[in-house]
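Take a look at this single chain, the form predicted alone, given in structure tokens.
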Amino acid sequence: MAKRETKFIFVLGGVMSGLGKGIASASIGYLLKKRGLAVTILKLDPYLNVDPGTMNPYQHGEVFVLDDGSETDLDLGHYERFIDVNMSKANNATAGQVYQAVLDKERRGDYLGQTIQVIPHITDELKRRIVETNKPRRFDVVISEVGGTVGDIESQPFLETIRQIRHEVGRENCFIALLTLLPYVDASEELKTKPTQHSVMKLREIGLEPNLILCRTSRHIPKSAKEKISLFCNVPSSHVIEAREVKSIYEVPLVFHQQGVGDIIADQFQMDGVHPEIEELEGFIHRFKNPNHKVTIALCGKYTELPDAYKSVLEAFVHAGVENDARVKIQWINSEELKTDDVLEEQLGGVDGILVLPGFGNRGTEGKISAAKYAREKKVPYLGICLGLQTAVVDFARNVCGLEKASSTEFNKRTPHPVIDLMDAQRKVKRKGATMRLGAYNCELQPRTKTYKAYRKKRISERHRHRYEVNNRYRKTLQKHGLLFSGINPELNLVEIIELPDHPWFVASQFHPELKSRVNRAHPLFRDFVKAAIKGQNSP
């Protein structure tokens, strides 16, 4: 492939949103590494946020946080889990990016006074960001998943940028997938095909055709309406792929390397024919579908009716589930709720392990506390993460240290013992777009530690977002009743994990691990979370 021109993958979707557009990207990117291609891909969100940083998770789910601290789509997620590649702000564009820079252009008079128009300069400023994703060239093929639907007015621009990069590279190098929804309707019990030839009629509307077509659907796809939806769209029925409901996201590759999704592909770019090597994956499913433990973990947060807020957390308990043999149920604690004895021994009596989820703001926090007070002195394993530490610290200061009114002065900005206090560099911050900790920080892990033991190595680098931290002036008097602070950051002096020495396993960070956890390597605190989880059932 050294001397091949770049190919573009275009995946696309039809009828409604959600239906696994970054799913389906990220199957066919793992497809094509696996065949021996560099791969990268490129999520092209039409709304105008900059980024979904300053989102409600109610709205757009988990805000995905890469090592150069850009706040993306939770589809970056999927990306690096399936493929194994860091991905960096190159890999997320949305409208308000572009429409941003653009405006920013003509604002410096970089356009020496042209009339500013979505054809060309909102679809050069896209097409440039598709292709300097490879620049200096470094993939054989980019994918670039577009949000929405075919027919959004928002998305015509995006879909504009498809027409004329196809145009400008041809054919050959440009492939588009379309993912859309096969309905069963029960009163005639049969799959409707309409939805589908309606949204391939949208994509010709604008000079566009698939080359695949990726059929969500409840049902097996019966040859008849493969053949209709070839006939009437445009595509060999061989290129009509059922896109079925599995136990595991991690079977979509699979599911479609048994329908020849990568040799199309490979067909049509003209690739030399190599088997792919997904025997590492089969066992992989194979032992997520064939534990012999189970565990139960309770989260506990405050988007709790919404999984998607903690898409990368569920995400590592697979793969740390799948390396210690363990289906790992999850057990869904509303924060809120915790707030007597009795409703914290009804909820967690009966897990065998706690995990305090992130978070911003007063709601829910006191409850947090009380399920790692809970944790701490019922000896059951803890994992906290970002707030999940804080309120552990809080916990600690107030039940342990003595501290009665110690809290964080994101929850009372008057508390006596601010043990948990905003940066220096936040104090003045008022805008709330990028203005956290955020991205990659270097931590230096204390020896002899249960997270020294699960990193294996002394320093470690980990994912950040959040504005407040351990206060610095509280950490001898944590220290001196039992709390240990087993990693720190050495550039800033600042607590990045704490855990007790006289517990199971009992371990918080500041940071965000769960960002880092792979299909084909959990991450060491998930692992042994619940590695921990698995040896406390054993116990007396």
Given for the second form:
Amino acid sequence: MAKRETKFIFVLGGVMSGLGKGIASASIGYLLKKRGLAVTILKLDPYLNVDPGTMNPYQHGEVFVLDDGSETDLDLGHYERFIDVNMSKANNATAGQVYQAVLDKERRGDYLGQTIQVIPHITDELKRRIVETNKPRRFDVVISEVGGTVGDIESQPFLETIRQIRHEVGRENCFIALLTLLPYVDASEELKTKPTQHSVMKLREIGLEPNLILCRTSRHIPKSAKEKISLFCNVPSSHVIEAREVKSIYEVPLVFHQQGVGDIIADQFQMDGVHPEIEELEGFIHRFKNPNHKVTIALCGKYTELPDAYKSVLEAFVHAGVENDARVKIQWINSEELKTDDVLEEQLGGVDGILVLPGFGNRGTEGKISAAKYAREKKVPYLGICLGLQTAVVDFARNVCGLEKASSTEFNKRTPHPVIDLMDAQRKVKRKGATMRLGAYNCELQPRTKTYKAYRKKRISERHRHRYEVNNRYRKTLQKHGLLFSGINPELNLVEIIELPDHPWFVASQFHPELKSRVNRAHPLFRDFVKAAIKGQNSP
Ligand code: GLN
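Complement to the form predicted alone: the form predicted together with glutamine:
Starting with the chain above, the whole complex follows.
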């Protein structure tokens, strides 16, 4: 696009949270990108934590780690997967960060004795973060998703900031999309629009109104309901979009496209009518819905009742399934239950692959070690991620190298064989936030290994989030007994990937491959793991 002013899109939530603003934002980003525009997406979180790195997965779901080491909201995972751009810490701001920045300036004396207030100081800092995302100018469109719901006390400064931005850059350069819910009432057999009307009223109180209303609904929205929303909320009825449940989140951009969302935004911004290239995504959805194979993968972890804690792993299986023409059925295994051989056989006996999930602390780790042992001995394809590598190494040390009491010092501080241990740099760490080994690190792959066969290159870079490492003092012993270190970090001389040579497919990584899987590019390790699981079904 020729040099024009930056266009700002704000995606807000009405009625309640958890309706999928992240996916809506990513889908809008996708449609604009496919029109040839340069797009970035920001997540603005109104809570006071500085970042989600220290938050309980039960409260917040997965922590999504970026190349630069920042620990961010899981919606950034959707953004990266949909628009295929690597994000940075500038793409996620929490109220906590904003307040911290303002208070640091105040302590430095930057405000020259002024009284510090939410307006203008907090709003100015927020504005700076949104506007400066595009300095130097790289993007045509900056999409900002605001967490929470319109009407929350803590989102007020965010909405006020949007009002000010719109005032400053002009209405023609701003677009507000409101994602709401139309509940269905059985008794009257009706979709109700009132909660949406109330959300729009709340928005108006602060001086904003939506340009587009995305309605989550379990059924078709009749014309009359659209007209009602149109009348009461001041938008043309063609701007009331039906966002029904779909089989795959990757269908959402297509659903939006069919209802003209890209055109509506382009019209508002007076952009040329370009037809977006969505054929690739249509092909993906077709393959997703019509697979020829089916595999069952066991996911062993501790938060098995909370799929959001492992969002990226689940998405990576969607991508890898499609590339292998397979439906991947997930079987959740609570590793705390894997206590006896009978339970192991009962829970893992019928699966085509076993994945031991990342995790922290001691709880459930013996079960994970047993799951790794089961996969190793029964020759079931295995993928270990982070803790899943560490538990595989502990099993190997105990049961192959004969180091009976081997463990990780995270599970047992006094183990006589700390095959997994803290690095010296980590021993001194006292503070919790942002102090792990985080972000992108290089890794050199050993040729003629399963890992190399997956990546087909010698040097890779992957994202980390952990404190513990394979203890280099035990490398020789582990190697002598047949463990293969197929990936090493050259700068720090640390084990990044292990595999078993005499096994159909047993690979584990210290990093998190799931964070770099994309819709159009399944991660090589997930892809080959699923391939091995399919292959295993056909061998005796
Ligand atoms: N708890 C382990 C560590 O800190 C593994 C972390 C993880 O699985 N992300 O090293």
